[in-house]
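Given next, in structure tokens, is a single chain: the form predicted alone.
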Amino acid sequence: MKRLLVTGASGFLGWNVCEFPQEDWEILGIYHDHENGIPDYIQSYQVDLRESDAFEQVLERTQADAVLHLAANSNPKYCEDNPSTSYSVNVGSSRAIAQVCKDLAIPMVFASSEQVYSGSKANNSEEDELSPINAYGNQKMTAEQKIMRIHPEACIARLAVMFGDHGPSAKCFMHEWLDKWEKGEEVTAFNDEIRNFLSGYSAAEGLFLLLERQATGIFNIGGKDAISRFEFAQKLAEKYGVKDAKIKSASQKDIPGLAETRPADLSMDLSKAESLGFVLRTVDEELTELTNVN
């Protein structure tokens, strides 16, 4: 069985990758702070990816056949407030990992983000010129550029905003909304932020597909529906049977300064991933599956 070294294994996406039902890979997880976020049956290693040679030492120790680089400071506000610290993780570590994978001729898949797009138009494609409007998007764009320059055979997955189940050390807006409704609180959801909402399960499925097909280059990965956060909130309440869910429809423009750092329309052209075999699922389908599991 092939060995897959996963950075950020204790995060939302990392946990979903570890839990994904597949038989081709033995998963080896790297974490920084939250060992409890990785399932007990996964061999894990504590690594500070900012430390020189730390990743290479673990890679050589594990003799992994491929690398799935998911680790990131992914909170846009944190990246705005802490540009130097977040850059060292989102860009510096990514560049270093790409160099090691290139030197050792090891396949690498990098989890990027829809935030690399400006949000000024619909149906963003992999060939579009990038113009991110926040620090996180800029860092992901820069990481992509450095990775492809160093390791042209690498693969980059631009992932849509994700939802679904997660481990004990990760968070998801979906469950935060459900918790608020359970307490009788109101959820504010933007009616002018359009996203191809993607479950953690489908995101993991897409990443394993890229590994299986030995894909190179850039792929948008998202769900079938391009809908607003407000529409998602309505579907979530309906599927989870939340009675009298308090949902406030809002616009980015209602909050001064927000539209300058939160892209409006990050809907994506998903035809490239679909042609590779990626299955596009609607939000209703994804939520139905989640409620059946839970």
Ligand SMILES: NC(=O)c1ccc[n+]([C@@H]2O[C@H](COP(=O)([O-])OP(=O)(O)OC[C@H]3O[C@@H](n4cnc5c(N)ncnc54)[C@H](OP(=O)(O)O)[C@@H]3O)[C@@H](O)[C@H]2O)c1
Given for the second form:
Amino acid sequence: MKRLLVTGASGFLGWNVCEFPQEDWEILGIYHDHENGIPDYIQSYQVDLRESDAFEQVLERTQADAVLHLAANSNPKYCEDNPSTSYSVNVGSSRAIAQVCKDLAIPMVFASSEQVYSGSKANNSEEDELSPINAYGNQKMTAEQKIMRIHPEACIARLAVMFGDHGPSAKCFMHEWLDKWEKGEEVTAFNDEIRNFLSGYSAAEGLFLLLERQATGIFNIGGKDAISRFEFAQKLAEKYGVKDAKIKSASQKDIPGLAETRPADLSMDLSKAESLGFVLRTVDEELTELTNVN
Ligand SMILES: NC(=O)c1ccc[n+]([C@@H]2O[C@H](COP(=O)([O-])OP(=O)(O)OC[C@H]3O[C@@H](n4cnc5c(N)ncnc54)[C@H](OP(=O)(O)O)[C@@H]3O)[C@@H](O)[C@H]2O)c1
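Same protein, different form: I have the form predicted alone, so give me the form predicted in complex with the named molecule.
Then the entire complex follows, led off by the chain already shown.
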């Protein structure tokens, strides 16, 4: 069986990749602080990816056939407030991993983000010029550029915002909203932030597809519906049977300064991934599946 070394295996997406039902890859997971975030049956390694030698040692030790680089400081607010620390993880380690993969001629798939787009128009395509408006988006764009320069055969997945099940050390806004409703609290959701919401399961499926097809270049990966956070909240409450869910519809413009760092419309053209065989699912389909398994 081929071996896949996954950075960020203890994170939201990493756990979904570890748990994804597939038989082609033996998963080997890298974590930083949260060993408990990786399922017990996965061989795991503690690495601070800011130390590039440590990653190279694990790669050589595991004799991995491919690398899935998911690790990041993934919280845009944290990146805004801590630009230098987050740069070293989001850009520095990505550049170093690309160099090691290139030197050892190993395929690499990198988890980028929809936030490389500016949010000023709908249906963003892989070919569009990038102009991210926040530190996180800028770091992802810079990482993409460095990776492609060093390792042109690498593959970049521009992922939409994700929701769904996760391991013990990760978080998801969807569960935070469900917890709030359970306590009778109100959820504020923007009616002017448009996203192709995607489950962690579908994201993992997309990443395995890119690996299986030995895809190179850039692919937008998202769900079928481009909807607002407010619409997502309504669907979530309905599918989970939350009666009288308190949802406050808000506009970015209601909060001074917010729109400057939160892109409005990050909807994406997903036809390239679809042509490769990626199945687009609606939010209703994804939520139905989640409520069936839980
Ligand atoms: N979640 C989303 O909606 C979303 C949307 C688009 C793109 N993405 C991208 O998809 C990827 C996965 O996102 P996610 O939501 O799964 O992120 P996450 O839950 O925040 O997990 C981040 C992962 O990175 C690891 N990590 C952080 N700093 C590290 C370091 N110095 N050395 C080694 N590992 C380190 C963490 O390890 P420990 O926990 O063990 O410390 C954790 O496993 C990221 O690249 C993110 O930018 C996410």
